[in-house]
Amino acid sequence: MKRTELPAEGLAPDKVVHAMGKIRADDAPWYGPRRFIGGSYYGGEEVQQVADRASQDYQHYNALYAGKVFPSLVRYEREVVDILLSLLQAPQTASGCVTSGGTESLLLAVKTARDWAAAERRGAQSPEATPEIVVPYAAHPGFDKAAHLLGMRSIRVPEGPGYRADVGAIAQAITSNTVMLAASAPSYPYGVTDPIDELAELARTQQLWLHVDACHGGFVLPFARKLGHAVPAFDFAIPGVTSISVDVHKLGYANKGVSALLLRDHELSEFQHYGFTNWPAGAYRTAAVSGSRSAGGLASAWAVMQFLGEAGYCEIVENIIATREKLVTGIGRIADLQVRGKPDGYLVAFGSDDYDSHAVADGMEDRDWVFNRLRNPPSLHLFLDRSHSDSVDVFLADLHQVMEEVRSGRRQARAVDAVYAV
């Protein structure tokens, strides 16, 4: 294939826009009532406009130089972090920083735990030993990526009943090299929250770091709790939770990419930061992995938080929870289909224990529904946002018909595997 080369002469701006439009013509809409898929999250037209305008205004600002040139960015980050700490019931000693996404937040958490453990002489003390983290089976692969990049070992253990972390299995997996335990609130595959209070007690007993990945729940669970819904304990209110990651570019509705790593105690941040002084330009010190980075995501996070406020987020979360409950109830009324676990947020997985779930998925895709799939057990995987409240009845009606086709043998599965991201 011939490699694309830089054009000999540049195009006029209107021709560039036209060319981009032609390329973009093959893209599917990123949200809509038939698209139960993540990656982008729809909070409404006004929310999107506020996020886009703020992001555009700050797109060319380099957040690396916030402290020297752009005091507005210092304020935005401080206030975004303060809001998150308040939502997650953090003590006054807590602090945090903004990152580019959940994977960077997890990488920083693992790095901070590793260096904290080394300084405190906990775990992996012999020179040949490799620091380990113990990770529930359903936790995000970002933990494994972080361990790989940081010269550590990730130990995955099977989940327990209800697709939640098995505390007993995790306890058995702890060795003298373990420095960190991981938990999800909720997990991506099943949308269920791990027993974090039990894991926190285990971490305290073993003097280990416990990180809670709330990238999917950080902007759902706190508002569900404020609305009076039953929410599992998951945040800094639990003694023993050392750090939490939360993505603002998910159901916080900021533009990509903005997440945050939050620490129970500001003193722990000394193990997070990277510093270097042995070069002519002077001290280089960063809290996150990135150096130069656009401030667009940060600005959009602050703007959307100011626009929605607590009332706005509560309204959206109430809508999502009502949609989820209607969906879960409806699936439960279709013979031979089961919801996987008891979802806590906006992620729902379901399938059949007696028939081919991928055949069900094929039938729904043939009716133009878009969603993800799970491998173990084979399941359909849905993201919910406020665009789905009007389409649940149609989805359930189609699902009932497809299940009849599968049950009768008229529908057979195609050779399609589950893919999260490639």
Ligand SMILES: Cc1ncc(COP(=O)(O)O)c(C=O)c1O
Given for the second form:
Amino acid sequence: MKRTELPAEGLAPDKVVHAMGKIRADDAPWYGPRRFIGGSYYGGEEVQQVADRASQDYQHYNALYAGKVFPSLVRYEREVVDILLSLLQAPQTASGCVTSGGTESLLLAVKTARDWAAAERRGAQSPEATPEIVVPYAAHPGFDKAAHLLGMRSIRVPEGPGYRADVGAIAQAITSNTVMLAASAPSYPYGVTDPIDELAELARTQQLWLHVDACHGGFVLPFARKLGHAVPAFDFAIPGVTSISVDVHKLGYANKGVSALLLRDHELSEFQHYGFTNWPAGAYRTAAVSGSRSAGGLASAWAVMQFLGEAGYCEIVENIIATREKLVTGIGRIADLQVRGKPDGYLVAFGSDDYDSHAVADGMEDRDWVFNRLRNPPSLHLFLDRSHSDSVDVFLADLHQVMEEVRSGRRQARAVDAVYAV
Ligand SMILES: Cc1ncc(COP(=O)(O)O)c(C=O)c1O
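Next block, the form predicted together with the named molecule, ref. the form predicted alone:
Complete assembly follows, chain above in first position.
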């Protein structure tokens, strides 16, 4: 295939825009009433405008130099982190930093736990032993990727009842090399929160680090709790929770590139930071992985938090929970379909124990619904946001029809497997 080359002469700006318009013609819209696949999150037109304006103003600011020349960025980061610590009931000793996304937050959590364990002589018995993390089956692959990159081993443990982490099985998987236990609030596949209070007790008695991945729940569960909904305990109010990650670029509605890693005790950050001085240009010290990076996402995070305030987030969360309850109740009324567990946030997985769930998924896709699938158990997987409150009734009506097709044998599954991201 011919390699693309730089054009000999540059194009006029309008020609560039035109060319890009043609190239992106096949891209799917990033949100919409029939699209349930997340990745990008819709908080409403005004939220989008506020985020985009802030992002644009700071697009060319390099956040690497925040401490040197951009005091505004230092303030935005401090205030974003402070707000998250308050939402997650952190003690006064806690601190945190902004990262580029959930994967980077998990990487840093695992690295911090590894180095803390090495310094404290917990976990790995000898310098040759490989430090391990114990990860529930439904947790995000970011934990395993982190272990892989950091020369560690991740041990996946099958889930327990209700698609939650199985605390007994996790206890059994702990060895003398274990440094960290992982938990989700909630997990991506089923949208259910692990028994974090029990895991925290286990971690505390075994002197292990417990990381809670609240990448999805961090901006939903605290507001759901304020609104009086039943929310499982998941945050720093539980003494054994050592660190929490929250993705501001998910239900915080910041533009892409903003997550946070929060530590119960600021002193633990010494195991997270990287410092170097042995070169001509002076001290280099960073909390996260990237060097140069745009400050646009961080600025958008601060701006959206100011714009929405507690009342704005509560309104969105109330709307999403109402949509979820309608969906879960509606699915429960269709024979032969089961919701996987009891979802706590805005992720819902369901399928059929008696019929082929992939056939159901095919039927819904043929009716122009866009969603993800799970491989195990075969299920349809939906992200809910603000744009879905009006589409659930139509979705349920279509689902009802598709189930009739599947039950009658008129619809067989095409060979489609679940793909999370490639
Ligand atoms: C539960 C969970 N944790 C972590 C991540 C990783 O987040 P990111 O894609 O921002 O790196 C995801 C991604 O969706 C996730 O679902």
